[in-house]
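In the form predicted on its own, a lone chain appears below as structure tokens.
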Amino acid sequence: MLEKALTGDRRYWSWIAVLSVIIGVGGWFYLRQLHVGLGITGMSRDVSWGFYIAQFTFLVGVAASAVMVVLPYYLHDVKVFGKLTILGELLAIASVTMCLLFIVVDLGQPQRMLNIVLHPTPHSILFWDMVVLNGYLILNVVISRTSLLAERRGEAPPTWIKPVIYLSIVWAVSIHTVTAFIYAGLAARPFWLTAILAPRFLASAFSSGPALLILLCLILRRFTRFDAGDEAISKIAVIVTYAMAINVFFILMEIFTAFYSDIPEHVEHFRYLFVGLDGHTRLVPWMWASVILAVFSLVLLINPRTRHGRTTLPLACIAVFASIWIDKGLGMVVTGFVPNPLGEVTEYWPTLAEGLITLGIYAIGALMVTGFYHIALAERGELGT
């Protein structure tokens, strides 16, 4: 089956070549990081989690989003999602792989990962995060491979795969819930100390991930014979609409609670995000861009006419994805450290090395998605335009 990824037209190999170059550049900077240490990043004693862990947090949500097509198809018999389930599962595999790679580059010394296996600590949330992430990866590998092999043979998937699929639905919720617990369990960080952090993470996941899946479906429609169907895309767009609305509602709840209570430890983090603190305003334009994109996306998604528009729907999905990436992939993690528990402000910004290593990992994810989708469509005879 993997041999199908080694055949393709000129566009396919040109895209592979571009991704390979980006991966090579990112790999070179990672080797430099291994040699020099995390000193080449913008992280410090006060901001010990930066761009890497922020991307990990964001991509956990993208991985969990596969459940939004798997659950309706298998539990509610929404047949129009039949062609999309395999795409969601393959996207989940690539997303979890990127999550694990971001953890590796953040550790500085990757061999330290073995400590979790050799010296397990079940009372640690990080231990359970390792369990749920790797478990979800294995589940999606088993499900997608079994489904593709059944399609190749022209048979229905074996009956034993159904319980595994049902388990993956529950597991998808667990990966982002446990990730939220990592932050919410740190009592000295008031920005993360909230009971709705896990629901907020899930709402953002169920909007950004399906939005990306819609964009991928539209790209495949443009360059291949694959067509998910307008009805399926419309139903996913409705899911994105509700999830994004709930995500924005949760953020507004957080802001109201912080400012109405006027507890300085809670207010200062939001002030740093949206107006700056003690003259430090590095994240302010980014967060307002996230707000504008969120409002713009909701305006397009809530209106049925623009939600179904061939031009406006892609714009709305890009706005959703970008808004949540800024919120979770840039602001969420960093702001938990600013100001520190002593009230001091140490600003953080990713360095060029961090940015290129990050870009390299995203290129690995894009390469995996490209190869996986190429295999899946080749099995179905839907390659080519």
Second form
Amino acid sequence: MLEKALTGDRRYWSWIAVLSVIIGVGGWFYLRQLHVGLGITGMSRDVSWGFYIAQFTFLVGVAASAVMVVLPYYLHDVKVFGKLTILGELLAIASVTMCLLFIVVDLGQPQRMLNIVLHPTPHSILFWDMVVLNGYLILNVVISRTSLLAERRGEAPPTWIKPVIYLSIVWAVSIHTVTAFIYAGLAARPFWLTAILAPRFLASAFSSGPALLILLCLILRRFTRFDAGDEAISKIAVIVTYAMAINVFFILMEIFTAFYSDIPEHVEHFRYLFVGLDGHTRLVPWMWASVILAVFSLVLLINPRTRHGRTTLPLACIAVFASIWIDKGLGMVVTGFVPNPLGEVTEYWPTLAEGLITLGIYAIGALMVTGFYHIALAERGELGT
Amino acid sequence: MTVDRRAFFKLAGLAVAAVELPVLGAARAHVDPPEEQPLKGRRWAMVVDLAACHRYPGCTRCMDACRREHNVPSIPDRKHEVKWIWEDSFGHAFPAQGSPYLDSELAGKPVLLLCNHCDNPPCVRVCPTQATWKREDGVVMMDWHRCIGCRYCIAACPYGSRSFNWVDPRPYIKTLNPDFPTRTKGVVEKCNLCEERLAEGRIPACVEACPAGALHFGDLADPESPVRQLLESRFAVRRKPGLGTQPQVYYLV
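So the form predicted on its own is up there; where is the form predicted together with its partner chain?
Full complex below, order starting with the chain above.
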């Protein structure tokens, strides 16, 4: 099956070449990081997690979002999602792989990472995150492989795969819940110490992930013979709309609790995000961009005409994805450290090396999605325009 | 270039003497000669007498002693600093405590900060490899050979007491103590309450070095211990007690 990834047209190979160059550059900078240490990044004694962990958190959401096509198809018999489940599962595989890579590049001593397995520690949430992420990876590899093989033989998928798929639905929720628990259980960081963090993560995941899936479907429609169908795409658009509305609602809940209670250590973090703290305003323009994109996307999504529009829907999806990327991939992690537990402000911004390593990992994810979708479409004879 | 045996040994002897002399000097400064019997306790704790400490403005003896004892690097870049015991303002040490009209005895004066060796340490709870753990006598330990450098413990510590080695610390060690390990890049470290000295029957280096008698070390489980008596007779505060971590560094104010 995998050999199908090795045949493609010129455009396919050019795209692979571009990605390979980006991966190569990222890899070279990672070697530098291994040599110099994590001091090569913008992280510091005060802001000790940065871009890598933030991307990891964001991508766990993208990985979990596969469930938004799998669940309606298997539990509610939404037939139009039949062609899409495999795309969701393959996207999940690429996303979880990126998550794991982001954790590895964030480790100070990556050659010791098996210590997590050699000294299993049930009271550490990071241990459970390792368990659920790897479990989710295996589940999606098994499910997508089994269904593709069955399709190739022209048979219905074997019956034993059904319970595995049901398990993957629950599992998808678990990966983002456990990832939220990494943050939400820390007394030291009032910004994260909120019970709504896991629900918020899930809402932002179930809007940004399906938004990406819509964009991928539109790209596939343009460059291949695969067509997800208008009905399927508009159904996903409805999911994105509800999830994004709930996400924004949850953020407003946080802001109310922080500002109405007016407890300094809760307010200060939000102040840093939206107006700046002690003259430090690095994230402020980004956060307002995120707010504007969120409002813009909701306007487009809630109005049925623009939700189904050929140009307005992709615009709305890009806005959702960008808004949540800023919120989770930039603001959420860093702001937990600003101000630090002693009330001092140290700002963070990724360095060039850090940015290129990050880009390299995204390119690995893009390469996986490209290869996987290529295989899936080749199996179905839907390649080519 | 040729160097004969005699000249070589002369040079080598001089080099050894140059390295050894400061160490010998430090050894002579010990108040108590090292005892072989390890110090045993059930709940080690530290009591910091701020007023006593402030009688020696600008004094850095405790911090210097710790730096020498544990090969703590002096990294100039604030972002990559490694701190075991250091000083900060009262407002930073005790956020949300004090008042705008804080006694000038305290306002603007430094407070010594170090690992609190919490009874309920959040860093230990979150560590995915048990590279940090609490000993039965209360010392929160670090295994620098097991730590994978995930920095979850740094995120979990409410006191900023943990440092990560963002770069190789060895070039930044001023005087190398060959009896204590140096660390590699990519691991977390912090105050170890001089567990290596306790094992040799010696009190922590900072306590020993303090000229003001501002640092008291002892076993809180022992009702007769001086630290216990101090806490029973004088008002002491702890950093962020509301978080339930049960810090075991007490401040007499």
